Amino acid sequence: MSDPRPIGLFDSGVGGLTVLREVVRRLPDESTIYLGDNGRAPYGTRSDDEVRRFSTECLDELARRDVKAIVVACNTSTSVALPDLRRRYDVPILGVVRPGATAAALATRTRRVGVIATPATIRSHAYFQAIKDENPFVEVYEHATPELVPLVEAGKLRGQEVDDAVRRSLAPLMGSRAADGEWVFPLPSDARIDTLLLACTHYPLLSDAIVAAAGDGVAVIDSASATASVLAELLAVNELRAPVGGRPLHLQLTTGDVERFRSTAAILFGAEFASVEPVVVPAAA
């Protein structure tokens, strides 16, 4: 059997663009609808009320468009409301957390691994239950990062300012370095992560400032490739993959700026999906 419906994905902005290029590049054959909820990111600010009340209302608008499986791309919504969203809706829904997490354990050589999120994600201490479910015996050091969603929003992606504020970022978890390169505060070599989590799908197009900060020999991990793995098993279990051959057809919406999510959406797909809707979801409009 096989089921020619797309697949939704969710996430507050930009940031989730990162995981459906994994999905369109290990799904070749399926189609989607990515929803980015602009108009009220960032989500790691808000109360955990105000996140689960976005995210369905977002998730209200892609069931509406008979999705046959949800990708929560957001690790803000996936940590604060997951559990209420799947008892919600009656189609398959896959969060960004435990993919991350399998993906770090097993990366970790010294079983010390660091987690960069937004401040809901890391009060939610979702990253940290569920490393340690995949390994007791893995540290975990978790740091809230506020600085770096607004960033990507606004498409600032590269620069010094934002060397700056990914330094400033991660100066808690890796220590500091003067423009040099020397060490300013070094961590004892017993404290020094060597696996670092990006917990926030947006943190990955910020990935050449963030691998020169954390150095050599700290492993860089983000959900995206191990979350679009995920779903491919999930779909072909549930026999919900596409045809083989087929035309997929890609759907981008946005409740913010229709020309700042473009400009971002192309830096990942070029021409290939430069279509970009505005839509309105309730408390949006």
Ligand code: DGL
The other form holds:
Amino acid sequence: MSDPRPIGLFDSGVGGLTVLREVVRRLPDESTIYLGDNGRAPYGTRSDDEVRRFSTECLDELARRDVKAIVVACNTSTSVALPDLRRRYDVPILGVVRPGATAAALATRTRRVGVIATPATIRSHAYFQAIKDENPFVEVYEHATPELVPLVEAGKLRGQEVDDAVRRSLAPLMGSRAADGEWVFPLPSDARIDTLLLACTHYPLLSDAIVAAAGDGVAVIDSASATASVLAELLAVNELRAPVGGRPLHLQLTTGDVERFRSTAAILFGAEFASVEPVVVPAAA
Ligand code: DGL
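The form predicted in complex with the named molecule, contrasted with the form predicted alone above:
The next block holds the full complex; its first chain is the one shown before.
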């Protein structure tokens, strides 16, 4: 059996495109509809109630479009709203926290994982719990980095401003360079992480700066490819894969500025992929 209906993906903005990219790579026959709530991003500094309400309004839009599954490609929404979303819709919903947590627990050799995410994700401790569910022996250092999403939403992916913001954001986890060039660590040296989990789907768009700031000996990982693998497996097990050799369609919707969305999408996918349409949701208060 097969199912040609599209897969829906949702994020507060352009970050979930990093998950979409892996889904398209992994599942080239599948059609997709991506919805970015750029008009109301960032979510990560909002209240849990707002994150739940906005996520519901966006998923209502995807559910109306007859998708066969929805990937909540937003850690903030997954951390705060996933149980409510699953109760609301018949369509199967996959989040990004569990795949990311599994990847991190498998990647660490020293059993010390740093997690950077939005304030709302960190406040939920969803990653702490999920990594501990995988392996309770792993130490999890969670740290909110609210400076980063606004940069990505503004299309700033590299340059001095990005490097400075990334270095500042990571300093409490990674240490910082002293004037003599030596690294100074706020964490005791025997507590140094060997794995840094990018627990916000926007952050892989800054991966050049993050990898440079993290330095040698720290594996920088994210949940995008792990989520795509889990999705592929679930579609296969449930006999919901699209027929092989069809002509998959990819549509992207944004509640924000279409041109800005298109330019970030073009960086990830090339200009020909960027079929972007506006979509209207209630305004943020
Ligand atoms: N990309 C989202 C996440 O993974 C949300 C970022 C935001 O809107 O603050 O958490």
